[in-house]
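Just the one chain here, laid out as structure tokens, in the form predicted on its own.
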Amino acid sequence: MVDLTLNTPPAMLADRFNTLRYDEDDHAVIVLDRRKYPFQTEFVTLHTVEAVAQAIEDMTVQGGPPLAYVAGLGFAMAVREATGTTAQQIAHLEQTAQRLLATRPTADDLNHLIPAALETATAALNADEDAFRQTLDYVNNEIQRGNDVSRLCGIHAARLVADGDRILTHCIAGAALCWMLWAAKHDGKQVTLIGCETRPYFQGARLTAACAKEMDIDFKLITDAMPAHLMSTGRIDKFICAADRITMDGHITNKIGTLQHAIAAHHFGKPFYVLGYDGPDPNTATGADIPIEERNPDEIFYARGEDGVVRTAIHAISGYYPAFDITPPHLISAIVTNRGIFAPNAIGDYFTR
């Protein structure tokens, strides 16, 4: 039986305060720099908005929660600076809020977090109270809120795990994986997880590995094209990734390259389990509804992006690069929550559990 109670982080990147931060003395957004990790533990310090834009933009910051809540603590910062009247303040924040919401438009944590942010700024401002230190902390009870979350995820993720799995998943399904495999080891389970390296970022041979690695789990390194293969040759069996987007009726959105392991997954038999988190998004219907993220091609040119060290594309060519795909609910096994296991198709129901 897996222990519901289960508190104890078990790697770095399962606790996001690990990994970004407000410092109140400088007033700046701390943030840990995902693109060197874990080769450099490398914090950036951002002193305004814009830089916090940027470091989402640019991949400083990846993984849905955690770059809405960078943009979080990024508004809260530019709630403490705004000045001028009333109606001018909540203006500024108005506009530093769409700034902040086009930074990434696939993930819906950042849809949720940063209008709330807004509200809770704005109810403050117009009650003269102090709205820096309301949207901060409501912004810093949304990142414990998400560690909770994670964590419950989690745990009831493991109850799918049986010992001597070998588990594939794509690209770096955060704090909610590493739960899962703390959870199913704390309960006597031995898996091996078995990680894409995730090009043109290596998240999986980075991320997830590193994170497996803090753990004590067996990980192994595969490429983005082997995983029918080896689902073929019976050395996979499962499939379990998060999302970055959940809709009403069951689709989902992750990374790109997770419809084609999914699709893999079904054609062999294998079950495939979406880490969902809390749940769907009540304002996305269905997949025809959520926009995709193109990002510039260039980034697929250089292993770890246009700023990685190494090229591995010949010049004078073109590229494409959509950062996403869409997984439709027939493929899905079951979506994984903090309020329990959906079947794809029955996940609206998590609002009334």
Contents of the next structure:
Protein chains: 2
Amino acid sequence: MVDLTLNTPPAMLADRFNTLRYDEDDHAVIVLDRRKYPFQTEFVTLHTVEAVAQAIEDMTVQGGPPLAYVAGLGFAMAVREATGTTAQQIAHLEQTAQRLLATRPTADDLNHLIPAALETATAALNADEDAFRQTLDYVNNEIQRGNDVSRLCGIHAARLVADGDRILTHCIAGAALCWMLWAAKHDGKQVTLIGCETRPYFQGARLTAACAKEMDIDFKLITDAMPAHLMSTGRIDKFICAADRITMDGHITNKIGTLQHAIAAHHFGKPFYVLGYDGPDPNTATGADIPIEERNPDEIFYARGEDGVVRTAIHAISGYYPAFDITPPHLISAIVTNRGIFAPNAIGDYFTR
Amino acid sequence: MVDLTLNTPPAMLADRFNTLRYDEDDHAVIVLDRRKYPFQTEFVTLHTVEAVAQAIEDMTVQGGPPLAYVAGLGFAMAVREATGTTAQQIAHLEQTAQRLLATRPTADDLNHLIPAALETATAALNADEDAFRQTLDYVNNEIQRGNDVSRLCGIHAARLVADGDRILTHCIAGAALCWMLWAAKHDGKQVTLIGCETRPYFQGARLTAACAKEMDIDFKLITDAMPAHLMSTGRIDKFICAADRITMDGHITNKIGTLQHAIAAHHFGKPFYVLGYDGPDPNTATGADIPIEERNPDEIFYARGEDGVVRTAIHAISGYYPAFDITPPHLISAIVTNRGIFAPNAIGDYFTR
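Can I have the other form now, the form predicted together with another copy of the chain, not the form predicted on its own?
Full assembly next; the chain just shown is listed first.
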């Protein structure tokens, strides 16, 4: 079923090592600025944990797995720089972990990677081993594992794609979306990807559009308010996006707007598939347990474009910017992971398959 | 029921004469540039029918009634300038009417006003009367009638507003929305207006926000992808917007996105009220009879802000920009007109009430 001869999709974002890495010469974390790509392909160099944390908070790096990897690389940097007794170093690293965990609350990847990195470093320090090397190796292995998960998830998802499909997506569904489109193309299926621009950061108009273009996949941009109309006029066949966290009972959280499109898909009888990467979060039972990040409403008063930023809202008003929403399992047709395709209510089976 | 002592709401857009008029000294049509207001309060001066038609096509003036009034004032200008025999003048005016009718297809106001203006001019020319004066008077009377309709529609709609309501709106619902909010405020009802920014032209972030601010109504801006999430978390009580056309069987068309919010409101059991101004179009039986304008997709590749325009989408991609969508009557709780509140399926009763 899985075609092992398939090459990595020719899209910058399909391989996480293209966008984030640890520089061992300079001892810095190098990250693609996702707020500007592909208008500008700019990498920022982060020399402190605080700079790493702020790059996550200010959306320089975005998406559950990428931001967790960057946090992990920043944590490895902290391990190298820690001084004092073993106990002092461990205490400092525990504080560092707290700072990184506090950056963004909704996606669960951070909650798995940082405690594991802390545990790796602590064990190495207690054993008087090379804690930096072991921590960095752990994080780099996680990045490679994430690439492998994306590949398998995307290839499984390609089974749900039919020749001629017009697929709605929202925000950027990451490496698994690239793999899905690439595998479908490899199988001779021609698809059109219909991407919501995704306010306020336009990830759809930039990142998703760039991925499709690099892979020569037909792409059509719409605004975030158009999916229901396109479904009502027969112009969308299915809705496929990613998830920042999946609960054990099949709720998913993803970029704000996903719920709206899922409700419309349900209303018009169109399937909604979630690219679920490495499955549910065993620590999150149901939707009510997901903390939804509320960002500074100032961010929705502006639009960043190719040549700069413009203010699009009048001054001296208030706004509200929840960054994610929660879609319940009854609105989801299937969740696709690296271990195959699951019914949302049975996503707990992920751990036994 | 209708409070006749209520003053005009202190919002620029609540009175159409504030934003469009015929200048009898210069013989030009003066129009507020709605693409820039309120960042810049710029009036453009249009000296030719072609300039009027283009100002409608390029969104300098927007909204079914306002653009119809501007077309009508442009038509009056053409009546004044027409030369030759009566037959030649009438033939020229018929062509002028066709040019103006071809500007934007979806809202029905243009389809009523321009043929009536042509009829007025033709009758005057045939009777050797002052055709310009009669045509201009007709159009100015229509603008005044529109103001009166907005006032009554808004005051009726205020009955559907409860103290403490958090009301979602989309795009700009015009003078009737101002009247509704003003009448509710006059009755001591405190409401919060939650406005979708409304891509690509940000009418919500500029025009609706400005109206609310001028009237000192609590306002909160969100992006177009957020309403379903706010409904799911109990932050929206009802959805109220305008309609560019209402069919005899209770379908409405309005700015793209309305359908999506109506489906979400239905899903979460929130009422959806339509500000229906002067009722249905007797010439449009049902939704399938409404022509949905598809605009140049280039328009969704940019964002215009306070200080200029930025390109927000990558280059060399395609897009799709239907400017309106159609919401069926079963998703609508009530349609409010100058003649009162109607069940959507009974909106045809408008003509006998």
